[in-house]
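In the form predicted alone, a lone chain appears below as structure tokens.
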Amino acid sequence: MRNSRIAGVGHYVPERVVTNKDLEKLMDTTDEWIRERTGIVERRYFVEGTDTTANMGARAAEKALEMANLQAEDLDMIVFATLSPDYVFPGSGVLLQRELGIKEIPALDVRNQCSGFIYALSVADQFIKTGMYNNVLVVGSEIHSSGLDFSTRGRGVSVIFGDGAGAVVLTPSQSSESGILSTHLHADGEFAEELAVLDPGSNKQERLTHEMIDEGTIFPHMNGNMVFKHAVTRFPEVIEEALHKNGYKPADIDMLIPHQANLRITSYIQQKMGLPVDKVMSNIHKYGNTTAASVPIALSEAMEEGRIKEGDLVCLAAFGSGFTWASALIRW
């Protein structure tokens, strides 16, 4: 069974830059406050009329496309990560395939928040490992802006979410040694609500109503100190788990790229794991949390940078909504 191996990566982040300072405009906050407990600084909004979750995933995969040295039209399959679809249906994958001006070829869309991108990843793995795909399309990419609370109310959400696009390219790997040598995806339930947006929803007869938009139902809900509890025990796990899969320990990561949701999450988890600042990627200040861009974002600043080499091993993990955790572990 043959690897697949990344061949290209790319993201896309709107123009619009909104400041921690913007936000005192909108509610009772202040930098100092959304500095000090999450780490950020700044975030992308979305244009109206010139940014889509689709198009938006469109202009990240180019890149990827650019340097994996591939045209669209080699592509054989999309998986498309995303918790806010341009539409309630079709998924934003037949739309970005669209974009990309290739039809026929099918489009996957994957459901699962923060860990979605690493879901995503995996399941186009599986499609390469198979033999069945060759060239597969990896995205994730959110527009939260335009479903945030900008009240007092929504305040701790709110600072939070940014928007943005990643994507990768997967091709086979001429080596059994290099290339994704293992993804672990694991999810709990009993926590759904604890991190999620509840309204509107096909289990009540009327979807959306007047009550529900006067409740704050309709916007993002998080019990943070819940969140960061299990976010700081699945992260560790998740990605020793990968590591002990392949016979590596930490000190053998070269980079680890975590989902960006809080600086303080990404700060405790590497002294858990005993690595060096360098060797952690963190572009929270500058993004907020894309939730499923985040990883893929982070990872093709993290080349553009030059701080992935060939033959490194970089590890990916996601904690999330769900609750949903996930790693992948690479040999570059």
Contents of the next structure:
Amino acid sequence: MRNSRIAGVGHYVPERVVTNKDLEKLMDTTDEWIRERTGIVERRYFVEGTDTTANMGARAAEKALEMANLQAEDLDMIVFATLSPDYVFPGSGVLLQRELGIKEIPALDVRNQCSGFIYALSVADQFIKTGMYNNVLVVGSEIHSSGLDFSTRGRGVSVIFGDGAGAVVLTPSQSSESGILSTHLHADGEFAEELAVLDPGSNKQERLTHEMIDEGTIFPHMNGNMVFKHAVTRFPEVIEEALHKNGYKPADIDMLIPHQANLRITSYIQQKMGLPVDKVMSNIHKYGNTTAASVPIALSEAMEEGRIKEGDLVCLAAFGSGFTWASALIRW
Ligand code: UT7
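Given the form predicted alone, corresponding form predicted in complex with oxa(dethia)-CoA:
First the chain shown before, then all remaining chains and molecules of the complex.
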């Protein structure tokens, strides 16, 4: 079976910058608390009428296609990861397909939150490995800001999330020694409600009620401490799993791109894996946590900054709601 490789990467973030100081005006929080607990300084919020989950993904995809030297018509499939689709249904994949003007190729939405991009990458990788498709677009795009509780009640969650999109184009690798070496996906539904938006859900006779709005169950709920504890266990575990599978040690990693959940989590992983700071990508200070978009945005910026070169061993890793966690090891 052939490997797939990342032939192009791109990202798009909305123009609107929202600082911690801006949030201080909306809720009882401080710039100091947010920086110390999360490492976030600012994030981007979408501009209504300009940005949508699908069209931000399309902007990121155009850049990825350009880097891959491919046209949209060359794509065989779209895999779109998001927890914030434009509509309840259909998924954002078909909207992105329409935006790019490519008819009839399959468009699949993946709903695995912070791990969504790596899950989507793994799906695309399988289609290329089996020879079914050649060029697959993988997108992670999110709009959180229209669904957050900006009152003090929601401060533990709303200061964290931001909007943005990232994309990669996967194509077959010429060599079995390069490209995506392996992907590793995990889930544990026992903790499904520890980080979740519960309403409006299909399991209630009345999907949306005034009580849901008043009680705030339409907003994300997170047991931050519990998520934190699981994250610092699962991240190193799934990175080690990828290294072990391919016969590598942590010191062999040239660039680790973790999902940007919290700077403290990233620092913990970096120390636990014994990696120097410059081998671990971090841009959470600029964008906050963009869930499914965070890994491809970070990958795209690492490329722009010249921090990944041909032959490098690159590891992607994520943990989030579900709980789900995942990694991918790539010989660039
Ligand atoms: O991407 C998916 C995965 N997500 C994660 O990995 C997130 C994991 N969790 C976290 O990153 C952290 O748990 C948070 C950043 C969410 C919270 O940090 P923490 O250090 O765990 O704080 P905490 O929830 O224990 O809250 C400490 C205090 C509380 O006050 P009391 O009870 O000690 O008086 C909170 O009410 O900080 C308070 N607090 C805030 N204060 C100011 C919570 N949010 C805020 C806020 N501003 N925004």
